[in-house]
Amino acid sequence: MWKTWTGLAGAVQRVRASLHPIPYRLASTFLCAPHSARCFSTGRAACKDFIQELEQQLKAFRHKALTAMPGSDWSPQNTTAGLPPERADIVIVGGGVVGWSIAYWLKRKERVRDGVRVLVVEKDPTYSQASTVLSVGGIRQQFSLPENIHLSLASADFMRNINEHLGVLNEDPVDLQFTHSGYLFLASEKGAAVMEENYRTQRDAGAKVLLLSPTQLKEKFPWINTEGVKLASYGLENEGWFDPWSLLNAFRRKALSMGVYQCVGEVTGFRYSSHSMSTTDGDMVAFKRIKYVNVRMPNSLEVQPVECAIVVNAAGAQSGKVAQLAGIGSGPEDSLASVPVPVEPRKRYVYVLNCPDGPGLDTPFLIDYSGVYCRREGLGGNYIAGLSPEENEEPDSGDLEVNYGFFQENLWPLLARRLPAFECCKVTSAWAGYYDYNTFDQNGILGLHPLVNNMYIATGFSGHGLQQSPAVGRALAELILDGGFRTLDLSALGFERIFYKEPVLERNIV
């Protein structure tokens, strides 16, 4: 290709050269042969006329050399901008950072290049509601489950790394803008017995935690008051806070100089196949597979269908109501058809405050029994702060509206009793996120759908799905490309569980 160009660049040069040395008088007399049966005028516009459209023609044509260089998004087959390809391997649904974690970590894992064609689908480019964005960024190994401890070890470690896994060519680095600071958790007199169970967990796991009495708590941080305190969990290391968007824009500039394709729409629908087996009972159950993603384009009524092999439910919040689609959940009662994707989307509030005489630079990410959360945020005095609300007073999730007297009358006063130098403090700013919250544990639902058969599933981390999302991804690649686990076992995280009422519990849920 390069020679090609480099050729036709010459040619035009040539030409350059042999006409510039003609007088213009001798140029505008040149004829043609008297037996020829056309005749092509080679006057002096003529010519310029054909230099001008060769160059644009070598200029249109060293653009696509360069684009088609790897790295490049290029791809030889003609595609309608704005519209996705009418083929792909495998379809992720949701462009969050768990989506991009997914497609980027299907491209490392490939063995081939182009060998496996991946399409990521988000319907907000914008990202205005993604749970991502709107996180308050925290990572820490502080949980009571192993493969939670686990998944935040390896994801702390990737961001560590970052700019070796995320890096591109002749890009700027991965900055995520990271905090290093401990998560410090309180427990009440109830909960210290809990609290020392997970300690033993999470130090068996690898997590380098520290356990503090009342006493000791105070000497570190002398500006929280102790009263009803009765143990504390400190991170050491790998634990604090970073930039949501970073880390989603860094996974998802690299998956695409990697080739993934993305298309912005909605998923409205599904084609598929079905067939019907009996059990050993007489039951008849139901198996499908998905052949076609039916994509809407904006602002239009258009869809456009995408053929796949493998579909990957990464939709956050929305994942429940994507899973519908594929008709699960709306089976016969009692039957696994019945049993839904528990995931819906859980309105909660984040406060920005100012509070001139708060804490320093030590302040860790601070969590409260009583379920108050708060960190430093930058510098200057500034704060955000967060609670999530009772079951029975859980907010409407129809919109991102921020109630500013769930502050006043339920935060405020928490916050104030353990941290007293927020007595006196401003709500400068606030906004309000989803979390993917999973109704029926608070944990990720990871793996195969067992009667979609070709619909993997990624979603309901309530609350943890972006400081996991790292692991996640690589967990889901390998499954979907090894057949199984590979790096960390996290088959307690499978849909069955929810289909035989066997919980996985998380304990410390913020």
Given for the second form:
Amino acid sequence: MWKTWTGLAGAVQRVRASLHPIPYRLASTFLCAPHSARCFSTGRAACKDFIQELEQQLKAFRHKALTAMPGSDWSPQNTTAGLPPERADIVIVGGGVVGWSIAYWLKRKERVRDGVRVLVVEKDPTYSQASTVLSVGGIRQQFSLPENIHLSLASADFMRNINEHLGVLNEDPVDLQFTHSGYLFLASEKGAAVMEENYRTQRDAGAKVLLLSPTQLKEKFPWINTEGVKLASYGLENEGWFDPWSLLNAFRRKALSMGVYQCVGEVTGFRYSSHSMSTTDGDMVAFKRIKYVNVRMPNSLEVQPVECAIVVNAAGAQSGKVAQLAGIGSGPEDSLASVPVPVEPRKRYVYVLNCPDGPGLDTPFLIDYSGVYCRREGLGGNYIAGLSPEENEEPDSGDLEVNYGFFQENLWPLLARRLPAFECCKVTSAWAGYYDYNTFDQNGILGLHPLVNNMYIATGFSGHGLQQSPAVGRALAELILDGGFRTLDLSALGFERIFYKEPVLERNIV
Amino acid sequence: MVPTMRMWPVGLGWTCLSIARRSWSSVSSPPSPLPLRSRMLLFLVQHFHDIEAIVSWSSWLGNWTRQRKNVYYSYAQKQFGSNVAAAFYILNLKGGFRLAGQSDWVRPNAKGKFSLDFINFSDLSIEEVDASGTVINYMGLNNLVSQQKLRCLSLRGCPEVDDWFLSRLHIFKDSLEELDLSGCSRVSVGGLSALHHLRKLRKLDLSSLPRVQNPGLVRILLEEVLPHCHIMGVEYQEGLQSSGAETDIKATSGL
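Let's see the other form, the form predicted in complex with its partner chain, since the form predicted alone is already up.
Full complex below, order starting with the chain above.
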């Protein structure tokens, strides 16, 4: 408040200065101006200045009074804006769709109001390189692993009732722009047996999938060239594509309305305490417990340590690096501590094509056995296509520049062979995004790390993280708050399999 | 320093104060100011936790009653068979149906009461269903899955019929011939693209679907996919930009 009074005193000085222009400089050190050489005619200009300055000073006074009232975020210490809180119960590293989904489900499952303080740390609020928003946005249940099928089914259920889950009072309802067109997988001679097995697994898990022979395929979709196709698998329900940005924003808006803290900053390190114990063979194992998360402010060297109880690593393509900050992966050879989180960013290109004679409204998300995929986008004859490159031809993931040569040489021949209408198509635009690629077995890693006692990992989905994000959020919230999985048993996706070198392979990776 | 008071931005105009149940207006509707009662309620909700809780409970209660109407009639299924269970379900929703082989419709009267004569016809399946204005939804279709001879389905003005419901209609792909979707405020192109499964469809009514932006274009694309189907209620020019610009060009080129 004392600032207000000095402000007022300054106002009084200025008012007097406008009335007594000449002696002001002499009187600047005193609060009262001496009576010498008074000007009797104030003039219109001085009068107007006086009124305007008074109005401005009153406005400033009102503003300062408001900040002094409770409910404002003014503090006598001049702190940087946007610092995270000094203490949080759960810190989620990564503000993508998986991170915000976990935050939402944690808040939804807390039994007491403000029971857990959740902080989501995201380094790029524009999401310029985030996998979530650069994703093609498909959801399917045609996996070979039952856990993946259940995760997708649960997520589709969530999205069907999304307004009941993520609706906020007095805000627009959530519109995911879900297109229910289904996925169509094509299999050659080699893959037909695997496809039939997968079909059985999918049916048992509750997915609505249909197997088609080449003649049935040709009858249903006459614009496909069925040469080389032995069997096709078509999803009838709960499959299609949607807008990932809407889902991310819906999760974010609902989580913020439930009281999740958000911070824009980069996690640069962890401060942890270490506790060594020896095994029966005499090897020393170091168990770590993270005490502080160091969050660096954007464009600054300032680092704020956030004291926390639990850390969730949902950093997507950068999760490997974040795990290394906690010392995961650096340890004596052949020990659990030397196994890193095997997630690295892999660049994938997506091309937007315009084909005026292309397939119509019933176009499914077509995935050929050669790996090329294509789906309709909008109603104007635009399509989105892509291809996962071979292991030895992976593009450099330093930046997100698009290589149009890849389309010309690798993608277009395969696409035009399968869909003859695409022989005359035009590339209108393209973009590139990162897969949070699990180099071990291309499936998500969910669960507690065995050596860092309070770090949960939810990453490595290799291209199907977006479609599984609602169910993954729920699973992780159950793990953290209930101590174990309750609705879906995802223990097969834990970190232990990476140490034991038992891959849980997914055969239907796109 | 984190702000202590949570500020909620005031949204655009909507008809009733409930969590995300506002009407699906088209994209270009201008925001209208809320009536005084709604504004007062909004102020109270933003400042008091207990009023916020009461409003969220009332919205939850609305959801619960809608779900109860669409629950699976397992007792009727076990006792009388799937046809009677489906018929009972439709009558409870205040809809009407006509059995295969019979000519009169079975409907509840104005007070919602209906006779249980249809139990005697447990071997006849339902041919036509009129569920206009009812709260039939995706879960309610569990009761109708067994009706594989369903020929006509009228969903005129159903507020709960959305894209997910349409994506499930493939269960009638061998029998459904007439479908009336007019006035369903939640249906959009994403759901209409799932109608290509209905190969036997002959009549489709798509009038007044507020969420479909280009009805004329959608009609053309659907006619390509369902060549034998006659689509009613939509003109080809609907959704196009004003054709006044074309006449201007013609006038200037004539000069």
